[in-house]
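Take a look at this single chain, the form predicted alone, given in structure tokens.
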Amino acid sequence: MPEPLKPELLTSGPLLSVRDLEIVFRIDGQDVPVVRDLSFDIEAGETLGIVGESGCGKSITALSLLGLVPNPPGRVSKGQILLNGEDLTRAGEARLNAVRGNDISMVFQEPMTSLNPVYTIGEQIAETVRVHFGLSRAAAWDRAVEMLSQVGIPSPKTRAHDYPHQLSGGMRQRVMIAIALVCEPKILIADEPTTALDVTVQAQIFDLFQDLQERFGAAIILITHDIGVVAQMTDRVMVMYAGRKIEEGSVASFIRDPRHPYTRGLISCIPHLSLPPSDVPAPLFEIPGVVPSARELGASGCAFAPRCSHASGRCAAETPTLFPVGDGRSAACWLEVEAAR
């Protein structure tokens, strides 16, 4: 099994650095950007939350880190993905296969279609450690049973012989998490990892994630719609909208003082349970409209402007760039630029 990261690796700069990433899809003979000008870093031992509505580019960004953007029709057209200084956008398939599951693992959003229906769940977990660590079949099987126990599956020795169709959706999600954690990766990408699980199992899974961090200095990229999970699990938050990063900062500042109108809208949509029972709660806030498709985005202007109550003529004409707003935070909003003057 892998050794814990050496202390110098925990302080020698970003474990993963994404620079000016652009992902395009070929649609009707044209390259349509679905992720644009995206840059971020993540340190060993850090948890980065990526939030935003469906269609904002979160999951396709995660797939790009593993070289899994479906090609055709998609491809990384620009930028770098640097893992300990190595540019994965230039890596061949053999190298990417060595990285996947070992250095970077991913818990996919949809467990129903992510498991192979013709192999038992024990075989699917054991295969990962056999490929990356060269364990014998018996040792790999024992490791698979151990992981099933760790993610809360009852009777793991028996369940290891089951096929995916014999498990509930929640149990299949736990199997996906077991596959992702079995090699104790340096970076774990968790795309809505506990959607199908009850709150008790959610807590167990997040404890597993935190244990991985403590023992091996692993970094976690957590993609979620759940602001409560963001507040509990992450150190830093990146907000995406229409394929761009529009705000970034510490989780405390994200919750306490969001700066982009879209971020404020996301937080305002969360129900508050602190009112006295006799009080009539106000209706939940709703962000009007929907996220535009990549084909609907213009060459200039703020993509959120049609849904923003604060939009001005400048918002429609010019694309805002990320603007520093203090304490290592940034927001892509002309309101912040004007307020700083």
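Keep in mind that what you see is a predicted model, and the values were worked out from it rather than measured. Residue numbers count along the first chain shown, from 1. Take the two forms, superpose them, and find the largest set of C-alpha atoms that agree within 1.5 Å; that set is the rigid core. First, how it differs from the form predicted together with the partner chain.
- With the core held fixed, residue 141 shows a CA shift below 2 Å between these two forms.
- Remark: with the core as the superposition reference, the CA shift of residue 204 between these two forms reaches 2 Å or more.
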The other form holds:
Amino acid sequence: MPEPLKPELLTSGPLLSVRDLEIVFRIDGQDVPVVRDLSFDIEAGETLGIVGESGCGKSITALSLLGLVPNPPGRVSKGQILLNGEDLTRAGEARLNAVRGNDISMVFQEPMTSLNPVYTIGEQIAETVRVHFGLSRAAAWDRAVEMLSQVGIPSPKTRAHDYPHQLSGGMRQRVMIAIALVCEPKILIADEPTTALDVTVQAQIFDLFQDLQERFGAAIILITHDIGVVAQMTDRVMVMYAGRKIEEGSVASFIRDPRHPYTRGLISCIPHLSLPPSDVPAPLFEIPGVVPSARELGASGCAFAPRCSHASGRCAAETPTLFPVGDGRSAACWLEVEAAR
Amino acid sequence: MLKLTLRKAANAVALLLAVLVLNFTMIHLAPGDPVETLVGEMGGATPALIEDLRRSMGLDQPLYIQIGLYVGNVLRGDFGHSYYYDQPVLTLIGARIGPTLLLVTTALFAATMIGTVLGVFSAQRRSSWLSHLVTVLSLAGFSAPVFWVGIMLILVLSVAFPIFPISGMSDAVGTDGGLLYALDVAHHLALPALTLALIYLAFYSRLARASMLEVLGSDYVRTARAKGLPRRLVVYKHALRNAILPVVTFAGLQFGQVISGAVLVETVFAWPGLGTLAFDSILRRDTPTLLGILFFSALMVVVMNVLTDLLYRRIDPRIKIR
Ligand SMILES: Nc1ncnc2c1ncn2[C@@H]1O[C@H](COP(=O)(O)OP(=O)(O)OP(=O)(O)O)[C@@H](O)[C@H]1O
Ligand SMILES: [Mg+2]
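With the form predicted alone done, generate the form predicted together with the partner chain in the same format.
Full complex below, order starting with the chain above.
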């Protein structure tokens, strides 16, 4: 157990609260919103899953929490990102640097390219603690070695002198996790952390996440395409579609009783491994159509309507807002609103 | 590692031998007869004397015998006698190689250093005046001929505003190697080095800019930022070290080109280096001297490549494994 390096902040309310976030990219002289009206909270120590089709804005939302939306062409154009009540969208670069890697840190999708090829992994972990805690070189190095052992890298003392190219993809992702956790952040964002790794390694990495969460007590935002991972890892799920949150709720309810037609489609896309094998393989279910690109979206109307078998005239005309559907869940679908009447 | 070094050394020796044979063959196949040139400068001679000269220079032998003799001599450290200066070629080259190395390395060093600085700064502010300066410099550097740049610099900085000397390497009488002498040489070096550097400065600032832009957009730079490192560390520690790799590679590859560029610059500024000597040797059909210069140029390129390789290995740990 590493000794605590920071005093705990004692504040009530959610640890992180995102309010009405809008992120735009400037394309051909026009601001194209890729994330809209996005609000969600994270409590200390919980795990929030974010799922949604490719391009729906998961990564860019994650980057915005660190103030790392590539600018130009992108920027946060509306809303607040409140960390313990402090609005990070108004924070200057120095303040953001104090938050990055220290209060909020991130593990990226690409372990092969996310480490700097010309520095040892020990140095890449150690510099993070040096910058945030002002530790001496020797102390920071010891801490790096300790982190390497925490993330399950064998013979960490010698391995710390290795360069990234000397490690496998799974090992590199462990190093990324070590970097992300070395300052004991309150929030760890993992953006599809195992997509680039093979299946056996994936399971190890998720075990590691669970193990480390118990030890470090960080809240985790887990971005993934894998509903199985969501079921195993998260407490709460947020479903995004074309830049908006369309459903949110506890994992159990999300899997058992999805409300939004898109979420239902998503759940039924999982092949049922539990069914006894038959001679005729069951066809894989897929949601017809493709996600509209941000530029194709009209100002109003449900973005999923063109692909939705239940869509009515109202769906094309008015954007549905999030509607509570019981046990703290919500879905953005007119069907729910109508059913409630 | 030792095996690798030995293999590289063997490769270098083989390469230099090939250069020797190839140069010799090409020069002897080229039109122009050193004896006739020599005789012309003497104001004519009898056929018997001409025959005599030919024999004393070994020119009456078949080409393959001449090559064999020449390579044998070189292996013993004998590069022959200059037809024109009546001095051993090695002595001539020994006196000239220093100034050329000084000029070429100064120019290349300045070009890569200043080019990297310009490129790195302009990569961070894509639309600043510095960026535009880099673009203009690149265009100018690519399109302006060396001798024109040299002459313009002389006209402006030596004639109109006499800040730098027009030509030569020093005014001092004694070459005692003191501080004053060094300053005097530096004063003379400024314009030729600047001329030579300008051509490559354009190239390196563009190269460094492109490389820096690519690296700044890389995943590991994003990681460095996500760790909360201050901008200074992100740019100068994480990005720069990766971004200069192509600069180092090209500096090594271009060394030979810069030496040939130096021939023109040395001629314009009467810089007493190998370039002026090469130029004169060509005009005088002074084959042994020319061959010697070509060989030593090749040698410098080989040595430079080894040095670049070492430097590259120091910067990029991935190379050591291979
Ligand atoms: N640098 C950029 N310039 C312009 N548009 C961008 C840029 N980065 C992202 N986008 C746009 O923002 C939207 C959201 O992208 P994002 O990377 O967040 O998607 P994602 O949900 O993470 O997808 P994936 O599951 O494929 O990772 C996409 O429509 C994408 O085209
Ligand atoms: Mg993504």
